[in-house]
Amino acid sequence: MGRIVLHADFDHFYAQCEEVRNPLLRAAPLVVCVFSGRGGDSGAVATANYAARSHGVGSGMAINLARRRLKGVPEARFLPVDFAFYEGVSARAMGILRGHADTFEYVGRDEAYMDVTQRASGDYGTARHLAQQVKNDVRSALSLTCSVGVSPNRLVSKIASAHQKPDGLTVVEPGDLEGFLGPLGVRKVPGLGKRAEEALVAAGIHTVADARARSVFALSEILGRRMGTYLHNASRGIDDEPVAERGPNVQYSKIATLERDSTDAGFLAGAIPRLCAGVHESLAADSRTFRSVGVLIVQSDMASRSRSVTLRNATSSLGEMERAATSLLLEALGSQEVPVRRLGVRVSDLGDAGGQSSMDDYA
């Protein structure tokens, strides 16, 4: 019996959280942004509905040019991230699909994995029911719509759930997969950013289907080993990483704006010890360890950069922690050029990781 995997993501699903919220806001561009604090519009958007980005709105986009794409919409709105309200809304929706799985793999706030394969016995018309009847339990628990994608493996169920957004159902059966995938842009490839998809494109090669075309080693000369590996069995629709049970956190982390924009060192060096004070108070209230730390750089034009590095030996230790995390501050300080905003300190590998939520702070 071949693996029957579907991968459910939620639709713009902090802004739909508010909207279930408010039903008054559903006609009108929606935005919802992390601020950064600092008054006006200092910050980014998280995400925004499908109205706001119809003007040109995204993930990510300041939130000063948010607005000026927005100014000649009276009626479009901007609200502050919610966390807690999207953590609760989020635990219902992935209780009612775990009830839907034989095996249930959380990855984020508004997506998850499920292996059907028992369930489905292996047949696909059983399949897209099970996928639809997610789709609808969904809706009528929670007002939300959701997106599907079913297919014999988690990659291919990951684009085709992005295939029909929003309130989407796509279903790739294992004999259609090179024909699903080939015109599909090499962008459409989960992991593929955009400077592999640039230098793809100065190859020549523009679509999955093209690098279907291409050799292991080829596509290895422009993306390297690893990338160039991954996108030859990608292309033919083959991933056989299983569908994994795992908790809805593996990781704390603190993030907060800095009182100015700075690329000195000491200044950025001395907000480290907050952060991981922080950090650490979360841990010790749920009586952890941790043994990787990682820091997070948010440039001024809301670029981002990440480092991180695994100890030894497990933790509880402050100063383990803010030792880390200043280290890889300074390594990362060396090639730095774009002045930082925003600085954050995370843990993960934790001592007893499973089951527990994320901590997201912002301050």
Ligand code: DGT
Given for the second form:
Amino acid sequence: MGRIVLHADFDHFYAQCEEVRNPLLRAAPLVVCVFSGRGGDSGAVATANYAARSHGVGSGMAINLARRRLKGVPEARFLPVDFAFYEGVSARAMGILRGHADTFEYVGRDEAYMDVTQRASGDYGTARHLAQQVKNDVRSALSLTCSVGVSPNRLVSKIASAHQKPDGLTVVEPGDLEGFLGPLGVRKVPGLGKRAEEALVAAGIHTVADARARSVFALSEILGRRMGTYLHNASRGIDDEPVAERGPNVQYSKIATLERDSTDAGFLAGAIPRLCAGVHESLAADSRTFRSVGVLIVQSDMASRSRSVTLRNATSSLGEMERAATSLLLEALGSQEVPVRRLGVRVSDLGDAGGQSSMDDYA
Ligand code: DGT
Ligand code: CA
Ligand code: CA
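Now that you have shown the form predicted alone, what about the form predicted in complex with this ligand?
So here's everything in the complex, that chain up top.
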């Protein structure tokens, strides 16, 4: 069964949060600002609603410039950012999205990936209904609109969610990948910035279809090997990255591709200490404890599964993490028939270590 991945991104998120708090704001241009504190209008625009965008106001712009663009619009409003409020709206929105996913991956305050392969039974008609249901639920519970992309992978779904904003729904079935991507400008490919775009345009490559017509060597000569290979695959709608369970600051994880695909439990277990060390490093940097440990297994056929266990006590011990992850892995492997390509370790049920480092930390 082929994968089906949703990407949801909330429209003009901070501005929409302000509109939810005060619906009277909806009618007019609204600009949400990060005032620098240096007095007056010094600072930058965080985001603007679509009425303000139609006057050429956008994220990152100086507040002064936004004022000038909206000079002839007396009803335009400028508000300071209220991160704590947006955080609360985001948590509720993410809770709704999570409920619609087999696997949920939080990306940022206003966006997430959802693997829905199982619940849609691999069917795109069902997936479209599901995406519509997600949109309906966030609208009725929170009065928020979001744009959703549906496709076989994260990359194309991310591009698709941005395709028809605001309040969009774009479904790209496996057979339509190249047709959908072809006419788009290369800048629509996530990860390609302004400089990459300039270099491509100078070489006569404007659209994704133009990029597809060049060899991976030609693209690598323009962008370097890593980006060239990435664009070569992206232009064909190829992206094998799994949707990895992740919430907002609720877990730490590390996932890696093995040196070789393998069914050998000893070899696979050998990767666990390195993964745990990576997880432990971030955990220790944030002075956090964990109570749950999980492992993720991705096979060479891209099927994935995970196992987790809750410990008796919260801990920050690297040794305990390794022991739990290793036994979960061995248990989950059983008699592994399809080779394993990637392994991941994650910890969750986090607590505050309160800055105290115990002897246990490096046990
Ligand atoms: P969209 O998705 O195009 O309808 O509009 P937004 O505003 O949701 O844009 P997005 O998804 O790129 O960013 C989500 C939030 O992140 C946005 O509401 C405000 C914040 N943000 C985005 N760009 C900037 C920026 O350049 N500066 C600051 N301070 N905040 C930003
Ligand atoms: Ca957004
Ligand atoms: Ca976003």
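By rigid core we mean the largest C-alpha set that fits within 1.5 Å across both forms. Numbering follows the first chain given and starts at 1. Here the structure is a predicted model, which means the values were calculated and not measured.
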Check your understanding: Is E259 among the residues whose Cα moves by 2 Å or more between these two forms after superposition of the rigid core?
Key -> yes
